[in-house]
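One chain is shown next in structure tokens, namely the form predicted on its own.
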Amino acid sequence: MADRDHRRTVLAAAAVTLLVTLSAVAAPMASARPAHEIPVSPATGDLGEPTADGWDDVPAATVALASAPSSVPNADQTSVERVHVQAARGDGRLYLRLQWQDATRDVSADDPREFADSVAVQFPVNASSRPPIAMGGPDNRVNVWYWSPPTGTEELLAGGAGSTTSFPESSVNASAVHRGSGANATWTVVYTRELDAAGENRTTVPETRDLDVAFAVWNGSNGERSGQKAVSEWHYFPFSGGPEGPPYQALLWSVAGVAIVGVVAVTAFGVHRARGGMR
């Protein structure tokens, strides 16, 4: 009877050590990634376009966006409510892939009535510290990589609201799609950029510091223009490796799973001997 008891004992610890061990494993997994991350993968093979197989093995980040505070007309009534973000950095290039739904493809400005459909990337000048996110300030100035179907690629630099200039020389690739139609529809554009492109007020792409990146969507259908956007708040590249990324946040589970593991265990051997202690 005390063999069948002690049986008994082993099996539901070890039950309960399985549920237990599952769900804390389970946990990290589902949410391993801190919420403003975006994850880098190496590149494999040339991902400069939207359509490139490769871009099937780089997972995607789905960033959200709202309505840029401005004070231009209707600022407030924006239509783009997020963006698939995908990163990867191989042979010396950066390359980015952002996709949208817009059920229209905006592509000419040509009339005071027309908006063109429209994207941008946001880093800082300096890598090192956050500039403010409403395109930076004039002692912490950004880079912005710009695509628009009427213009195709800018590379710019700004140090706040109204102060936004072109670089001579675009050292930004940029290649687009429009795929779908009706709700189903959307735009993809992947940037490419050489990782150590040089040049003053250039953003250093860094090889162990993380870097701070926005968005900034424009839908012309919408009437959305120049300060009428929806926009991210800052996000990042996790290029450092550092506390905040999942390596780290999986080890600390990990110690979790096994602590709790280990209480689950001590407690069961305590009700047996208990048992045993009352016969």
Given for the second form:
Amino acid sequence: MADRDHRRTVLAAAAVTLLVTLSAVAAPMASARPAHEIPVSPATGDLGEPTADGWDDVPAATVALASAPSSVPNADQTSVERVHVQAARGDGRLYLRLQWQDATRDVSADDPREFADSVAVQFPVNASSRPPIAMGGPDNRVNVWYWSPPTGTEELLAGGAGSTTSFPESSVNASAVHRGSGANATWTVVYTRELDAAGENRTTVPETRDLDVAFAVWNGSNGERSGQKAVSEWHYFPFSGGPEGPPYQALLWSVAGVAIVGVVAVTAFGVHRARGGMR
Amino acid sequence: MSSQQEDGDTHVNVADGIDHQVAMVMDLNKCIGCQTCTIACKSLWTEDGGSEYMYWNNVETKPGEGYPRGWEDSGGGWQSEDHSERQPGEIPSQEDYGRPWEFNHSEIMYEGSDEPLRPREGAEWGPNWDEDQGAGEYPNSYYFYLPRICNHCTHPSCVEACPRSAIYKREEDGIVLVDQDRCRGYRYCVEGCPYKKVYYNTVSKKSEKCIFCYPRIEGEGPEGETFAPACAEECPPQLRLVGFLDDEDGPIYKLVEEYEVALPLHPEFRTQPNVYYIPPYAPPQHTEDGETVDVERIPRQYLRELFGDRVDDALDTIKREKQRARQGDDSELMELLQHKNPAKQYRLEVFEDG
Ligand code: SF4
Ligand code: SF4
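Alongside the form predicted on its own that was just displayed, please also present the structure of the form predicted together with its partner chain.
Let us now look at the entire complex, which starts with that chain.
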């Protein structure tokens, strides 16, 4: 009996220690940033294509997706749960790479029942205020960078659900590949746009201010289109902190992590001793 | 919701915000299944890439699977009379519409083949596959033809289904149109129409449908003339009346509202169609020896399934009026049903100054 207690205590202490150590070590690497922040790297190297080498050095944020609230049929039936987002800025361009798992490569809409996979990135037209997440609002519109295999890239303007309108000319380029099969099958889409692409109702990428951004993904073979889509909350690119992001944060997290590990280790050791002493 | 117009012009139910409602009455007793209407429509509107499989006007044999196959069971329409909840629907498969076939013309014409002319492959279903099959046993088998276009419904569930308001009912005459600039090919209208009269263009990636030949009725002919829709004008037996439901002096109003002999197809879908049918009154059954027996050839229950319970009264009225006419009495109804004067058949300019 006492022996079992003892073993349990040791195990628990070990587990807690491991967990805290892991999170403390992991924190500065992956989430040394506020929730909803998507890091932006300086654009060095080749980023123009989905498979370009340059992307290996750009950190990714994992963005959670959920079915968008919508009145279209089957709105709650979406299949994509997360999208990995990488961003880089340089050479006067913004580069975005989105990756998500999708076992079916749905590239055609040539049959009455066929829908193609699609992806969209949404920005406020006016970076200084955050529009309603669902396609913006009449007074607070959004730009959407939409890509789908049959139509290619479209730049859209919307001021509320159902109001989407195409720009006559898209200033955004996108290219995509679908690789792998089954559970490992992944779409990779790269968007690029000139930072100062001018135009009415076109988002200006700010120099010294954060830029809100949101994502949507459609799985065509699941009949997803329109409001039946997996969407994120608003995230942001931390342009206010300069292109590299605030370095002191990583430092703070490291210090905090080490401190927590120390405290937990001491506590666990103490508990262990106390229990052992009672035997 | 529809409203009773209160300006004293009419007491016909037209949709809210609609000035007048175009309507068509088709007398099913006159249709010979020649498909001239189908071809007139097709050669005007659906010959371009991506629309090959579409028939905005089709003529199907009843009883039969129809076009697209099984459309009557494909969902759509409204759940109740208050038009608040739509009934879920399906997009028909390409197989159910039928694919355009390729024929062995070149083999026969240029390569000396003595094969019979036939589709190269994939000919397993298509519009009219079950043409003239019908139902019933010899000598009492039966069928009739059912020409169908978009009904330009008073409560169009296709319109309600579109999250972008790309499909709309136009104010001046209630014609239901797809705005090609707004449509993004989501096909909720295709699912939502219980008559499956919106089609997806596989090349333009947008939805399309019958436009009631609006450029013709607006007088956009070469000489500025007004024409009825091509399916009506080209019909050899001239079985289609075209006009406005709320034109109280016109034959459509009389047949639909006064005599109540012209009925919408599948009223239980609750979209309130504006294409109306004079139900078929076939001769009674007969014995193998050719003797007439007092049993209806087309089962009444089948007609109720198509046209609702009001078909009983409609057929009674027609029978009664026929009898009167046969006895030499005046029957306005029989006159209306026998009209051959196109000027009276197409009343499209009645509201022009109004
Ligand atoms: S028949 Fe179908 S497409 Fe035509 S108006 Fe009615 S619901 Fe819409
Ligand atoms: S043209 Fe007239 S008779 Fe011929 S199929 Fe069409 S509706 Fe029937």
